[in-house]
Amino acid sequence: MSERVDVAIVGGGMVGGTLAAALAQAGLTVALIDRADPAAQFEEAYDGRTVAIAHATHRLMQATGLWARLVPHAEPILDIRVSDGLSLLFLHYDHRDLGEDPLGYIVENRAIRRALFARLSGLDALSVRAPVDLERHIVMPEGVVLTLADGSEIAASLLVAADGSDSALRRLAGIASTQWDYGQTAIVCTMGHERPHRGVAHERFLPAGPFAVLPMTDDPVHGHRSSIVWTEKKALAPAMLALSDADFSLELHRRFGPWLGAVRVVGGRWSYPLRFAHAETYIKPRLALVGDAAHTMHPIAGQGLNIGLRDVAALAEVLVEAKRLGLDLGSPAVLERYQRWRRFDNQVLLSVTDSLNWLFSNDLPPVRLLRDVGMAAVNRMAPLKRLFMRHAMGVVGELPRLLRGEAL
């Protein structure tokens, strides 16, 4: 069995799925390509994890039709409070200084799953192939052939990596990246709280890393809910993931404090390692590096999907404006002017978020007092804190039609 296509994407995870979908609403032949079973990845042990969906993340999700069926689960950011540790200094985000419309919203990630598959299931121009091992690649001038694990083969034009930090793509295809380790672990779960969290977001810094606490939408067994996103050593994870639960909802109350009253945890604890990745270039002769195969950041801003699907909105509209002029799609000069889209944005933002962390990931007197002066100072400076604000809704540069929320 074989099959031709204009782009193959291999990795069917958030950046990947929702790059099938724009590409094959706007008349693309897509083929899909996943390890995963698709149904595994609905299921809470699969991934505990929330995302925060900023606004032009929004408006894509929009134009590709899949913010409909994620209405229900989606919580409005409304406001953002930002503190470090017991500090009375602090920087304060408010919706209302920009407008109506939320700063982003928080989103389960198995809940864009389940919107995600509902979508590509009805597009024509896709097939989906999972779960299914990809065996091996050829490129050659004209395209590329894909050998699967059950035996049928792929011709594209063009080959898109999605397959996550530790892509075997980028490394088949030789591309190098700065890596290091930061020496911390992301402790992921749900917590439950007896007072409403009226749609604030807070960022506590604390000597070990940020401690965010992300509003979700209420449940009707649990009541109230909160994403916790707690970054710890990555020494004492382990003896944290150990606890009761009674102990470790002692530990969420003791870095948080009282605000929203009594709180426990609930469900499962997750854990993911976090380090710094970059690839040194995004694309090789009819091959395309999209999210975390591309680039890895640390969670302090919480943009790792949104830079992700980034790429996607950017890639998406330079191969449909291709395909449009007849070009081809894996050609160097159309993949030259995706990297140049976006590799530059990608650095900034990866570096800043490196430096935040090294900045409030400590507890040096001279360091705490500078960046504590500092959020103060900016908390005053109307015209500064809505820039940043915009900078965190991802409204600022120049945005693909995705992103401004036009079809391709």
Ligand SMILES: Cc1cc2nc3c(=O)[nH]c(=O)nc-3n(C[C@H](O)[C@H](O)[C@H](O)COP(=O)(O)OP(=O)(O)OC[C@H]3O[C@@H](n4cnc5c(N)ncnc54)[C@H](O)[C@@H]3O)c2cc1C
Second form
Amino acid sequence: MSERVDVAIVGGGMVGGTLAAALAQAGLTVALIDRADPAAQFEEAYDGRTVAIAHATHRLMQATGLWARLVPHAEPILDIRVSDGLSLLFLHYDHRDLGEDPLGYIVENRAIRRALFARLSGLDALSVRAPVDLERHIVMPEGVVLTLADGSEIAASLLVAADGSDSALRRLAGIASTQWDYGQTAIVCTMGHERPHRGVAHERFLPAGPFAVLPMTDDPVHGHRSSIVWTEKKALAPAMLALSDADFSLELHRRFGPWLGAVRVVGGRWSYPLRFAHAETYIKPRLALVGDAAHTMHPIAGQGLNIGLRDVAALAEVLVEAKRLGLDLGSPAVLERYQRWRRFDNQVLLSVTDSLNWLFSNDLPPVRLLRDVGMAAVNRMAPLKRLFMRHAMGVVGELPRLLRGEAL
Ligand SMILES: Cc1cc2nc3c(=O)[nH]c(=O)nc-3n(C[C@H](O)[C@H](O)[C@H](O)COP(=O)(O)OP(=O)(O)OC[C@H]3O[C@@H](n4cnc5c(N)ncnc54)[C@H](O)[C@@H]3O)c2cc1C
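Right, the form predicted alone is done, so what does the form predicted together with the named molecule look like?
Every chain and every other molecule in the complex is listed next, the one we just looked at coming first.
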């Protein structure tokens, strides 16, 4: 006996899980399939990263019933200070230039996963199938049939690939993707420090790439904490990761300086190879790609998840409207609307982010001069600075309803 749903989503990460919540709370029937055990995803060992949640994403999380569970884990970003190695020129973004709202929030990925699964378990229109592998799927004119490794079958009008950067569904659908390797590795850890961070996020550009210090909530055991995203040359990263805690903490101090007093690494260290990827299309018959399955970007601007959740907001709006009008959810007309809304927008942001990484991970003297003068100039141009801040907050462009904080 197969389960019959409107939408089957493969990949229950932060993107797939949020899409499932948005659709199910609007009354669509959904099956969410993930090969990882949800309980394992809540452990520090699974993912030690934090994510910078833009202001618009925060509104989506409110509208999908996630935010109340995240409040104790979310540290507001009040200021962002961008500096270039030893140069005295810098760029300073202050949230008060735009009003009362913070520029965004820093939240641990595993706190988001925990909140998501708690939210999903309260939604009747949704079934979560995990841990289980997708064995095969067949696309037919009237729908898609999925067979899971436990032998069960799911029939759906639409299949959504939210299976991450290495998406098997994207490959199986024959969708090519433009991609390259940055030759950089992101080293991620949590840093305990003597002085409070006061909600300031720092991004310091070093020859190997950006070194970000992101404010986290205080912890009863470790006290003041910040999350580190340290971009290192791929060849050097293994040696850095192998350092003792004392030597690793010394390297953190050397890169960041005395701003927060004495610093030490707390907990584990993680590493992520960095690459660019953009799928040539987000849609095929009865298939839509969302999140990292569609695009993978450098974390320099902290936007990968934010744009993945923009995909979610647009696709959910398109599908809920189609359902109300009695349209076929997997039809080309419905899916084309999603693709038109998101792909070009993502292409622009991916290109800008790629250029930023080139500009700031470069030690050529003329390039250094160009970026330092550029940063100092932007710092003095209040309207331009406000525009950049509004972009980082995700409040520019044609926003889907969830990103405006409205229910579907
Ligand atoms: C160092 C670093 C820092 C970052 N910082 C930020 C930030 O500050 N702000 C920001 O917005 N973004 C940030 N990002 C990007 C962000 O982490 C990603 O964009 C986001 O996690 C992508 O989520 P996803 O759900 O699309 O994919 P994933 O998190 O990869 O989830 C994919 C899911 O699919 C499941 N899956 C895969 N294949 C199958 C299969 N065959 N069958 C069943 N299930 C399957 C997996 O188990 C997983 O649960 C950062 C990235 C890095 C590397």
